[in-house]
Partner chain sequence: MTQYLSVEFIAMLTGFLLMVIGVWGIISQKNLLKIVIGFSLFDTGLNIVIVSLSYVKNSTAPILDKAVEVSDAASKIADPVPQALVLTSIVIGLGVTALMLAYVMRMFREKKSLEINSYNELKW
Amino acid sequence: MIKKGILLLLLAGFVVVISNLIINFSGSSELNPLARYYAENGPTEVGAANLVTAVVVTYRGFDTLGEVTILFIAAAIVGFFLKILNSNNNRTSSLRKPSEILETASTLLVPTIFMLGTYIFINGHLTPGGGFQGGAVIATGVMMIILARPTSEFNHKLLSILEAISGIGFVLMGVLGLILASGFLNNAFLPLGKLGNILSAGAIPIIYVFIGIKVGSELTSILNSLKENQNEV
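Taking just this one chain, and keeping to the form predicted alone, what is its structure?
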C-alpha cells in the first residue's frame, strides 16, 4: 500500500512538472546567436549541404567523440557481463528453427539493409543521416541474420579489428584537423569541394565512414553477445 502511494505521488509530481512545461512553453521566433552563426557561416566554413549533421562532427566534434566512447564502453560492459553469465551457465540451448519466410526474407533484405546503412553514412553531409544512423541501420541487418540463422557465428577478432581501426581513424581525423586546420575535427584540412557534391565538405565523409563502421561493429558486438548468451530449454 505504501509503495502504491509513493508511486502515485511520484506520478502526480511528474504530471505537475510536465503540465507546467507545456503551459509555459513559448516557441522561439528567431535563432539564438550560436544557431545563427551555424546557419550563416556553416555552408562556407564546413562546405556541407546537410549542416545539421555536419555540425555534429565539426563544431561539436568533442561531443561526438564522447558519444562514440560511451557506446564503446557500453558494448564492452555488455560483452563482459554476458561472458561471465554464460561461463556460469551449464544449461544446454535448444533454439527453435526459424520460419522459411524469415530465412528467405533475410536473404533478400540483408544486403539491401547493409547497402542502405552504407549509403546513409557516406551521404551524411548531403542528406539526413550520418555515421550513427548508418551504423544503426547496419546493425538491424545483423539482427535479421541472427533471427533468421540463430546458429550463425560472427568473427569476434574481425569485429575488434574494425572497432579499433575505425576508432583510431576517427581520432586521427581529429588530430589532422588540429594540426593542419584550426581545431580538432576541423574538416577543412581537405578541400571543401563544391557544395552539394558527394566529394565535398572536406574530411566529413571520411569521418562519417569511420563513425558508421565503429557504431555498426559495436552494436553488432552487443547483439552477438546477447545471441551467444541466450539459452532456451
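Numbering follows the first chain given and starts at 1. Treat the numbers as computed from the prediction; the structure is a model and nothing was measured. So that the term is clear: the rigid core is the largest set of C-alpha atoms that superpose within 1.5 Å between two forms. What changes on going to the form predicted together with the partner chain:
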The other form holds:
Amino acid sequence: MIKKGILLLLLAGFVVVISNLIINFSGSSELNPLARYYAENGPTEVGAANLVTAVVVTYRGFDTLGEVTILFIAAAIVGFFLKILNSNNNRTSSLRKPSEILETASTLLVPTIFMLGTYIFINGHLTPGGGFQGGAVIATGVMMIILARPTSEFNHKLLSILEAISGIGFVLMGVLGLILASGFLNNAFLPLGKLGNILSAGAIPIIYVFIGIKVGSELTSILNSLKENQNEV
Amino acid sequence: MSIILAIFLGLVILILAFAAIYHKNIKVAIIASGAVGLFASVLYLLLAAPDVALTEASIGSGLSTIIFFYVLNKIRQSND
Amino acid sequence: MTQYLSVEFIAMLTGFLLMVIGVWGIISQKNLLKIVIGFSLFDTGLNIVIVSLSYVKNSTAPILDKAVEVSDAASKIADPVPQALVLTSIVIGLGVTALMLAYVMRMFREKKSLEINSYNELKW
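Please supply the corresponding structure for the form predicted together with the partner chain (the preceding block corresponds to the form predicted alone).
First the chain shown before, then all remaining chains and molecules of the complex.
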C-alpha cells in the first residue's frame, strides 16, 4: 500500500512539472522567425514544394543522417541479441501452414504495396511522405511475404549490400553538396527546376530514394531477425 | 466542427490507452496500443501535419504492432 | 477561456494525459510487455504535444501548391520544423521499441517469466 502511495506521489510530481505548459497555453497566431524564414526562402533556396521535406533533407540534414545511424545501430543490436542463441540450429517444422487466402492474396498485393512505397518516396518533395514512410510501407510488404511463406529463406547478402550501398550513396550526396555547392547535404548542385515538377528540387529525390531503400532494408532486417528466432525453440 | 472531432478523438485515445495498460488479456492490450497510434494519426491530420500522420499510421500503428505480436508469439511458443 | 476551446489545446491536453497514463503504466505494471506498451504510449503522447505546439491558428499543411501560393506562404502554413523533428522521433521510437522487445525476449529465455519481480539481481 505504501508503495502505491510513493508511485502516486511520483506521478503527481510529473504532472506538476508539465502542467505549467498546459495552464499558460495560448495558441500562436503567427509563425516564429525561423519558420517564417523557411517559408519565405525555402521555395527559392531548395525548390521543394513540401517544406517539411526541405527541412528534413537539407536544412536539418544532419538530424536525418544521425537518425538513420541510430536505426542501423538498433537493427544491429536486435540481430546481435537474437542471433547469439542460434548456435544449435535444429529447425522444427511446427509452424502452422498459412491459409490459402493469404497465400493467394499476397502474390496480388505485394507488388502493389512495393509500388506504393516507391511512389511515396519518389514523390517525397511534392506530396506528404518521403523516405521513412516509403521504407516502412516496403517493410510491411516484406512482412506479408514472411507471413505467407514462413519457410522461405531470406537473402542476407542482398539486404546488407542494399543497406551499404544506400548508406554510402546518402553520404556521397552530402559530400557532393559540400564540394559543388555551399555545404554538406546542400541539394543545389543539380538544377532546381520548376517548383512542383517531379524533376525538381535538385538532389532531394535522389537523397530520398537512398533514405527509403536504407530505412526499408533496416526495418526488414529487424523483422527478419525476429522471424528467424521464431523457427526454433 | 473540427473541435467536436478533436474532442471525440481525444476521448477515444484516452479510453484505448487505459485499455492498453489495464486489460488482462495482453493481445487486447497490444491491439489497443496500436489503435492509439491510428487515432493519433487522425489527430495529426487535424493539426495540419499530413507528413507526421502518414508516418504515425505506417510506423507507429502498423510495424510496431507487428513486432509486439512477433515477440508475444515467440514467448507463447516457448511456454508450452 | 476561449483559447481552451481550440483544436490545438484539446490535442495538447490529450497528449499530456497520454503521457501521464504512459508513466503510470511504466511505474505501476508488473508485466514486462505492459511496461514496453507504457513506453510507446508515452512516446505517442510526447509527439502529439510537440505537433500541437507547431499549429498556427487557421493554418494549412506546409505544402506549396495551388491552395497555398509561394507569395503568401508565410501567413498560411503551420510551422514545419517541429513536424520534421517529430517525423524523426517516430522512426527512432520504433527502433527503441524493437530493441526493448528483443531485450524482453532475451530476459524471458533466461528465467521463463515476464514478471518484473522475478528479476531481482539489481534490487535495491
